[in-house]
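Take a look at this one chain, the form predicted on its own, written out in structure tokens.
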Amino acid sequence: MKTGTKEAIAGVVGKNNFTDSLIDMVSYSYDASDHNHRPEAAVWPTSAEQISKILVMANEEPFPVIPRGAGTGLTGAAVPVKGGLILDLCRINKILDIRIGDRLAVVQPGVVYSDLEKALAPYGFFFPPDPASGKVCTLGGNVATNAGGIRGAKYGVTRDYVLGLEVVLPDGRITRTGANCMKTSSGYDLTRIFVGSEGTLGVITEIILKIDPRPTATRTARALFPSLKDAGQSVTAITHSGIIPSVLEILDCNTIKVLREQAGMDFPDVEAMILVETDGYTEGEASFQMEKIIEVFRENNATGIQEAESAAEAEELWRARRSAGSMAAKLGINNVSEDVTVPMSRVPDLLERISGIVAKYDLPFVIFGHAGDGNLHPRIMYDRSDPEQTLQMEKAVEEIFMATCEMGGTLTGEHGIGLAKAPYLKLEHDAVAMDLMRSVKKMLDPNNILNPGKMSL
């Protein structure tokens, strides 16, 4: 980037919206990945029209721009891997709007998921796909990740959320998409393209996203099970018994026995822990719904089967999925997390064939997550250092991502593709898929400006 170019972007945005320092090009050079690479600037913008002169400069030289939310993402989708210019869309984020009759919510992509759920909290309504990082990470980021959390199983991710869009395209027109309104036919659907296109076909400025009512009842169990094959059962039993609870996690063995010896808490050894939640809007819905989950549990040779009669009793069952993450961390110094979903019923073919793909490369790992949906998440602890274990870490993976695509599955839910899952794009894509997506990106980004090198695109 020409240092000529470098004055006209902070011309743009003002000087203290631009950097070049050397500390704040390593801070924009990671995210919560492995990867990494420094910029060679970055800028806070704070409005489109900033963002379309930029993107306007862009072309003209060209560099690459990379738009970036929080940083959170598990993927390297943030990371700069062909230098340029890091776009940082956390001062564009204020509530523009919450609309409570039209169920609707207008926001900016700098906006913190959290935040928004304490905005809506007041009126009883709440933006559901709870990602695990909803304390930090952005509204933005979720949107160009397509992200989602533990109530996926009931409530889905954020593209089901999204109603419509401003995009800053490439070549710096603005451009709204979708409606106002619960639902559109109008024209092709433009908003599903950019939501989960990790900045490569658009900047997204403003987000329209619709909100529900919040459920005021809860119920919440555990239950134990000595086979993965009774844990994988109770699952496809409770789809088939038209109860939908709000959340439905599994843990594996490994995962158990982790958090018995690092956090000390008392459970047997079994081979799979489910956790499940049901709400309502009343005590008694959530209720029933329950009752109807650990008579299948029950039927499903489960033990120490255990449903919170409070709400401290069920924030201590919940402990245990919530310190899963950070008790494996202490196996290794560096560890991947994954995100492969399969059907439904595929989950414990799934939890088997990544334990014995993980084992036979002697890595510690665990396994856990959405088991309502599918979505599970393999951890692989190694050392960055040691060249053999990072080796082995990446022949385990593949394998995992070969198994997945094998049952029908796709290689992530909802931490998207990035720089991690691009070279394996192709297992799940056919070839005529993949040149449907290279073609839309050579339309909208001719230039190849916009956060090049992701998606393999």
Contents of the next structure:
There are 2 protein chains.
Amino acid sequence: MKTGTKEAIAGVVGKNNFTDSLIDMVSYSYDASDHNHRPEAAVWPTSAEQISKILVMANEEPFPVIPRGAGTGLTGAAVPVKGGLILDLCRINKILDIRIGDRLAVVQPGVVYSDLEKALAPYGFFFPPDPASGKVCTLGGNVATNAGGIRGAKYGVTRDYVLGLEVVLPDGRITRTGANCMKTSSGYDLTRIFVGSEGTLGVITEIILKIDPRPTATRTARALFPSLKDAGQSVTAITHSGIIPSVLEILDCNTIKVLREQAGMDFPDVEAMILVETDGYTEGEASFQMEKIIEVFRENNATGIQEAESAAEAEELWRARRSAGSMAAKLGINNVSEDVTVPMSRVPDLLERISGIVAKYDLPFVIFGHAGDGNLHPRIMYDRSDPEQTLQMEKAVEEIFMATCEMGGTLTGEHGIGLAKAPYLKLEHDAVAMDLMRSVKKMLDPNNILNPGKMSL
Amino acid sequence: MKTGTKEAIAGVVGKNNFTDSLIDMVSYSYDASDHNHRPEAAVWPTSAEQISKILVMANEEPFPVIPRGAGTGLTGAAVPVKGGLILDLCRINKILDIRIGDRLAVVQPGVVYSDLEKALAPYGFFFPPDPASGKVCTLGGNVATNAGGIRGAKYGVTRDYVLGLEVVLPDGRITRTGANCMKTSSGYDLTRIFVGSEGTLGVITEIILKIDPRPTATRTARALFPSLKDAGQSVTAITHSGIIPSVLEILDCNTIKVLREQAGMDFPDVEAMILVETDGYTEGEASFQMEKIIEVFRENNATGIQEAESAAEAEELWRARRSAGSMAAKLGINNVSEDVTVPMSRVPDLLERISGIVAKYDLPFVIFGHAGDGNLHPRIMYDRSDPEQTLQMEKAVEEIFMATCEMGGTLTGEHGIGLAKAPYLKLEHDAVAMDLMRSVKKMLDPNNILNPGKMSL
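Having seen the form predicted on its own, the form predicted together with a further copy of the same chain:
And the full complex, kicking off with our chain again.
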């Protein structure tokens, strides 16, 4: 940044909302990924107008501007890889309106996911995407990465709930997209140009979210499988039976082993575990679905089928899934967690392919994920200070991406592309689609000031 | 078109797939709207490659190319207002794949909505958007207009079900967007740039659709209300109760009067009727929701509450809603049907505003629509051969659009913009959003060859 630029920026947001101290620059150099790079300064803007002014300055100089939520992203999307200014949106964090009769909430980007959950709970409503980092991540980040979670199979992802946005465009103009309504067919869908764009096309300053009534009845069960094929056939047979469970999680044999050895859980030596939840307004509805699912499990050689008879028992079944990530992490100093996604019928094939790939490189790994929407989380443990192990990890991840794309899948079901997957984007998308994405970026941000270096665009 | 162009086009698609006969040109001059203009020729392409070649020729000459489905659109979006070539997609009409285990169907754009319904029925699955023209309209048209229908409140619209597309871009390049998966966060959302773009940004040649299991239990009921306020409070109270009915239709006093006088139905003189359907896997689930709704009706002064005890009784209750449009049409030689949409809590206000507006112009009208997602269909009857009546109708429609936008609504919930609403687009969208839409059009179609004159872009 030129001399005087920092002062000018501080003048826009106020001195208390500006920093270039070393400790802050170090803090803003990373997110939850392996990537890091220091910015030159950071601000906590408090209005769309301030952001607009900063973006105008950024185009003039130019300098990079990197919008940031809670920094929980796993792909480096919030890392200022070209330096520049961090735009920390945590002080634009009001829940502006909850309108149950209109089935929507209006929020600012810095609102933490679980704060919206708490605000909606008294009404019996919720915002379903439920990312694993929900206790800390922000709704702006959810929209920017099109975040998803454990209930995606039945409830979809963030994209399905964004009705409209206020966005500051890279040139500083402020606009509103979408509508205050449940549906609209009015003009081009500008809203979804910004959903999942990882802060590269605009800065989201207001979000209108569709909300859902929270189901009042749930059933939870778990089953073990002697083979991946049996588990996979169960997943397919559940869909064929017409049941869409609210949760349908799969854990591979390595995850089960880790839970047994690290968490002392009493599991036999099986190839896969499935955790399933059904829901509805009535106990009868949740039970009807669960009975069908358990029938499917039995037909597909499941053992150890356990259905929770109480909330406490359900919590106990959930514990295995909830502990999986942290217990696996004990197997290495560092770990990388991917979110490759395939058509559901390919889940067992992908589990096998990933296992084969990572085993070759002799690194500890586990695989679990959302079988109900085809989204698997292979987690590979390694030591970042060991260049050899790091290289092995990178090779394994690249092969996983190639296998996923070969199987008609997508690199990322819910984490986004960021820096981590940018080199692989062209594995998934054809040259015309890649060119179209570059054209969208160029149309909105010709000077490439907004979050440059991401998505290889 | 220049001399030789028609021959060249016929050379691409084959003589049997080309026409410029007068009778065909007249047929292709209109859709289900009031607009019409003759094209110079029409083709029935049979592949994306043929479309690609035609679009390259169109850019060279240039001449307009207008993609067309079944022509059921109500906005003139398929009318070749600048002449040129009609691209009738009805011969690209195969259901390519139904993959229940992956919860998706792959279809070509010319597949008729109800043909997909029939193909999915044996599996117990359906494609929910359910436009009123489902028996004849095409899935390509559904995607191009982001079509919706009577079950939008619970099941959403076409946009919510499009996982991926094959698109021929205006410059002739063929690309694939989205994924074969339930979710993806990989790159910009190119898919939804094309959903609802009304054939102005690309020609859709393949569609990957998410599908849903069809509910196995439903309950249907009807209630009458002494005032719009009571009906409106019921709609709001139902949402507050956490119930999202699969159908929540409202009919105004004029509609009720038409049904009484034209269809001989035995309704008292009330201000509003609500038709409601709940669903689930189990009878208990559907009944639980219906009981809550009927409780709400009682608390809000409903009379004549009738709950169907059999499929035949449900069909009888549905008859009122189904007959509304055709019975109302008897009140005039021509009619215009709009689809303005507001936040649900504003439905009674919008009903009142529309009634006040149209009454001023002394034209017969009815209003019914999807109260569950705020989408109303005012239908105004007039005589198109009478310039005075036509002007009155147009004034009334313009005032309805203004009132809707004032109330935070959208011009169109499910029909699209086309020609009919193009002049009003700027009532809803700010200048920056309008400019952004124009930029998207220019980015993809710099020579403005694809469906020119639509959306005022």
